[in-house]
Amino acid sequence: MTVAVLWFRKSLRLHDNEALTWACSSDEVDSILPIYIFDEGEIDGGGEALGFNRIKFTEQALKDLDSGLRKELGICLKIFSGDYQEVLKKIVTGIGGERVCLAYEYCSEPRIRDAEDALKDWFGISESFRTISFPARHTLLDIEEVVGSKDYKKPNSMKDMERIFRRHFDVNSMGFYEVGDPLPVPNNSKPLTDAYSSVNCLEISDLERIIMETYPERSDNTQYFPGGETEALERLRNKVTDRRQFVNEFRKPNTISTNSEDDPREPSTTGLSAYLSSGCLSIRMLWRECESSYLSGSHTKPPESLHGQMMFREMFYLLSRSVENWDSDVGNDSCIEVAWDDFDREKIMAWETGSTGYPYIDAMMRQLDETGWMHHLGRHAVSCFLTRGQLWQNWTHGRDVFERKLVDSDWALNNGNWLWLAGVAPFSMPYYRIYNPCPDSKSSLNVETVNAEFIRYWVPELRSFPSKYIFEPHLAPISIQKSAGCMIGDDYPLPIVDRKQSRKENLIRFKASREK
């Protein structure tokens, strides 16, 4: 009798889930135990805990996954919290008198790969235990295969990614890369094993209680991006499948950073990033849906197209696996060393809480705190502002804030984006391209400036300000500040730094770092 312990990590879904499909169809598997493990510290409210939106998104995704497993396969998800290795050892040893196979999909994060290696060594002690890892399905490419190939060179551009894709994928008659079809939801199952002993599990209700105890001020909060495969597939239909013209004309640099005109919370992009990073949606399914749209007529091409954006995503996964110390500013050959200022709590807190005195920056950071999401151009602006633009703080501080708060947070992508936007990576934009935190209608940040509804929504102190002054309210005459009911310096902060002077000084400092 063999029990398959399915460790859900980056594929919180039933569709295109190779480990789940294998367990349901394999003749050697007699029963299944699906599990999810919160890493130690993620939900205890401490310094390493996930932010409200991220933990709530995960709780909703797990609830939806459990519902799908029960409805489609007649099994239920078991949730645990603690050190990965210790929890898994307790689960496996608690399954008495059975052969156990721990099955999971590939993950490139070092801490998880280290846990896997330790578990393989530990499992090797007994013939009754074994592990089975399935190739990357969180990505289009098989990361290990590509990085391990003789001709692999670290990619830094779309040209490099096109070369890698051509080497590892066939191209069909229509000129698209054959990334493979997503697997359907399994139509057969095995019973849930009852052979494991009493390892303390968390119920969904326990998670809900922990979240509300940790974030009591959010008790009435409604998630704008609810977690789960059900929501992911619905958003895929609404934003991609049923919008062929949108998909075919999509150009990432042209999307609006201040979101849709009708709703300051709804992205002008697909808004699917959180569902991809959590694995609620298969990247292969999104690729295929876009391809179906492209077949209907003329369409944009990489790098600006949706296919191009997915290829950039693959680039950061490859780099995160092939660059040592990817998440550090020391010993990282994709990061030039910069003599950033020491950690400045006042600056970091003003930036994180949306209190810098620069409404565009503050609106973006408040949106992040409220919804767990931000448009990519907004991320460009706030990261540039924190680092080489105005505040001269180490990019790792901003990375950590995003890691806690973003619902689409992903170790490979989060670090890659911060390396890029801090200007320290080989693939970064020129260091002298610094975003103006007070954008006008011509800004490459693509900001709606006529009505400025995005600013009025997220920075309500400035709701009555005329658009002429709303991006730099400290320049408004006192009479206008009084009539708007918002005195700058009292009701809304003065700028934390002089943006022009800091930009000038930081350009000199950054140039010196590069030359050194």
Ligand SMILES: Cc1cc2nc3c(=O)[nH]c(=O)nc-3n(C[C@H](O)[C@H](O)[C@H](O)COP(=O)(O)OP(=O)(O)OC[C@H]3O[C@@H](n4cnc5c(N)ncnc54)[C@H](O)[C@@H]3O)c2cc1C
Second form
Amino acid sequence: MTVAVLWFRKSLRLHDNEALTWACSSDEVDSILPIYIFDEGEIDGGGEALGFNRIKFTEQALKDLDSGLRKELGICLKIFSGDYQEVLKKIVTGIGGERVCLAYEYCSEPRIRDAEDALKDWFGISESFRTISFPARHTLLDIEEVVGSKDYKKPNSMKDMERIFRRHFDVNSMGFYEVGDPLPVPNNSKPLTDAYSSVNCLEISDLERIIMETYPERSDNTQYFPGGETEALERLRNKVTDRRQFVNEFRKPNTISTNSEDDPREPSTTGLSAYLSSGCLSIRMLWRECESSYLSGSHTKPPESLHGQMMFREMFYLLSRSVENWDSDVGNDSCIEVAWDDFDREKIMAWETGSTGYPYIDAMMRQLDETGWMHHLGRHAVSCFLTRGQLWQNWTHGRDVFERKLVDSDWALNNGNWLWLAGVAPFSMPYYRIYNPCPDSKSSLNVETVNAEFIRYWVPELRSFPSKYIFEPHLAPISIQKSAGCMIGDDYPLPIVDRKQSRKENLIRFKASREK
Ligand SMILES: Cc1cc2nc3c(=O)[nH]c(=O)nc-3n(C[C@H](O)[C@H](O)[C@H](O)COP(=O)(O)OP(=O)(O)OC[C@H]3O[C@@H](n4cnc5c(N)ncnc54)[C@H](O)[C@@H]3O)c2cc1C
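For the form predicted in complex with the named molecule instead of the form predicted alone, what are the coordinates?
Now the complete complex, all chains and molecules, led by this one.
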């Protein structure tokens, strides 16, 4: 008897899941145990490591996965918490007397690869145990294969990515890369094994309780981005499959950072990032849906197109695997050293809580806190403001806040984009291109300025302010502040720094760091 322990990590889905497909169809597997493990510290000890939106999203994704497994395959998900290695060893030895195969999807993060290496050694102690890893499901490219190839050079641009794609994928007669088809949901199930009794598992209701206890103030919240494969497939249909014109004309730099005009929470882009980073949606599925749309007529191309966005995603995955100390500002050859100011709690807190006195920045940060998401150009603006633009704080502080709060939080992408925006990496935008935190209608941040509904929604103190002053309310005459019912300095903060002065000083400091 062989038991396949299916370790769900990033592919929280039934479709395009190679490990699941293998376990369901392989003759050598007699029964299956699908598991998910919260790493030590993620939900025990208070659970604040994952912000409310992240943990809630994960809980909903697991619930949806469990119900999909039950409905389609008659098996259910078991959830654990603790040190990966310890939990897995207990599960595997608890199964006792059987042959056990631990199956999982490849993951490029160093701390997880380290845990895997240690596990592989441990699994080697018995002929009854083995591990099997499936390489390229979370990305289009097989990361290890590309990074290990003789001619691999770290990519810094879309041109480099086109070169890598051409080398690793065939191109079909329509001119598209052959990235492979997403796998269907398997239908030939195996029974669930119940021989894992030595480890306590968590019920979904335990997760709900932990979240309520950790975030009591959020108990009435409904999530704008609910987790799960069901939601992912619905958003894919609504935003991509059924919107060919949107897909074919998609140019990322033209999308509006202040969201849809009729809903200040709904992205002008696809809003699929959280579903991709958790693996509720397969990247291959999104790629192929866009391709189907492109076949219907003329369409935009990388870097601006949706395929281009996915190629940026691949680029950061490759870099995160090939740049040492990717998540650090020390010993990272993709990060120049900058003499940032010491951690300034007051400034960081004002930034994080959306009380800098700059309404566009504050609206973006409050949106992040409330929904766990922010438009890409909003992310540009707030990260530039925190680092080389105004506050001169180390990018790693902002990265940490994003990591905790983003529903799409992704180690490879979050670090890569912070490096990009802080101006410190070879692939960064020019350091002297600093965003104005008080954008006007011509700003490349693409802000809706006529009605300014986005600011009114997220910064309700300014709800009655005239649009003319709403992006820089401290410049409004006192009479206007009075009639709008919001006195700047009392009801809404004065700017924490002078934006023009800080910009000027920081440009000089950044130039000096580069020259050094
Ligand atoms: C400072 C900063 C931090 C970021 N942190 C993250 C993060 O932790 N996780 C994350 O998924 N994205 C991150 N991004 C990238 C980008 O902002 C989001 O992927 C995008 O806004 C998600 O919205 P969407 O799904 O509507 O994107 P769309 O424009 O619809 O793009 C489709 C998909 O392409 C991928 N993509 C798009 N832009 C990028 C990009 N610049 N880099 C890598 N992949 C991209 C995403 O998977 C996205 O879902 C960050 C950007 C910045 C500037």
